[in-house]
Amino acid sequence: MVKINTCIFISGKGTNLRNLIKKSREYNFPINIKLVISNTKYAKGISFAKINSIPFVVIDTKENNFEIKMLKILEKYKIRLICLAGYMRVLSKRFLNLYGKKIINIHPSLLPKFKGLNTFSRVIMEKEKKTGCTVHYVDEKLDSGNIILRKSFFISKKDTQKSIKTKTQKLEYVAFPEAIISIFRYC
């Protein structure tokens, strides 16, 4: 099986990165993680790249032309798919147009509800009955690209922000790999 060269963008703990690395080691999983990019040098997720001997780059997004630098690195590694896994930075329209390949994101709500940050507190404040996660293509608007898939669960009266976050993350570990499989099923 020819696997798709993939880069994972992270900003934090990297639990989705860890899960995707594990899945990518399966023979029939369609991606090969060739690179990890972080916009934070203290991102804990970098340790998963190190442990698994995956090259990683920290890019200071305050630098001028940081997106051009990213594009050159992506080209060097022949990256065809970018997975945003807790990457806390919006990619510019210019970057999206110049990259021109697949970029997907996982978001901890049932989009289009609760785009952006603080999703778990907003879910509780709005007294939602159900929540979950969404994997979607990235476009120039925040959390607005075409949806690939959603996974959901019902919220109990005992749920807190912490328990909703834990349940959502468990769903993400299933949803992200399923979405990746679905977009490359007929390639």
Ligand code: GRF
Given for the second form:
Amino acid sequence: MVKINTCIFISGKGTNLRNLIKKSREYNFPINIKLVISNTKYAKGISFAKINSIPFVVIDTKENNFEIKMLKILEKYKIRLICLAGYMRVLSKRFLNLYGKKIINIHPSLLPKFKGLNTFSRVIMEKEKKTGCTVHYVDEKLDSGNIILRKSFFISKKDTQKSIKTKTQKLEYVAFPEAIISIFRYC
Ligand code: GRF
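Having looked at the form predicted alone, could you now put up the form predicted in complex with this ligand?
First the chain shown before, then all remaining chains and molecules of the complex.
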């Protein structure tokens, strides 16, 4: 099977990155992670790239021409899919147009509800019955773009911000790989 050259963008802990690396080692999982990009050298997730001998680059979005730098390196590694996994920056319309290939994001709520930050506390404040995660295509707006899939669970009275976070992330480790498989099912 010819796997899709993929780049994972991160900013933080990188537990989704770790999970996708593990999945990508499976014979019939459609992607091969060729590159990791972080906007900060402090992202803990960089360690998973290092441990797994995956090339990584830090591209600070405050740098001049950072998008051109990104495009060049994506081209060098022939990247056909970008997965945003906890990447805390919005990609510009210009970047999306110039890159022109698939970019997907995972978000810890049932979009279109609770775009942006602090989703877990907002879910509790709004007394939601259900929450979960969403994998969606990326457009120039925050946490918008066509939804690929959502996974949900019911919130119990005992749930706290912390337990909701734990449950959501557990679902993310299933949702992201499933979304990737669904995108490439007919390729
Ligand atoms: C995830 O909850 C994801 O939904 C959000 O950022 C978090 C990243 O976690 N966009 P990690 O860095 O993969 O551990």
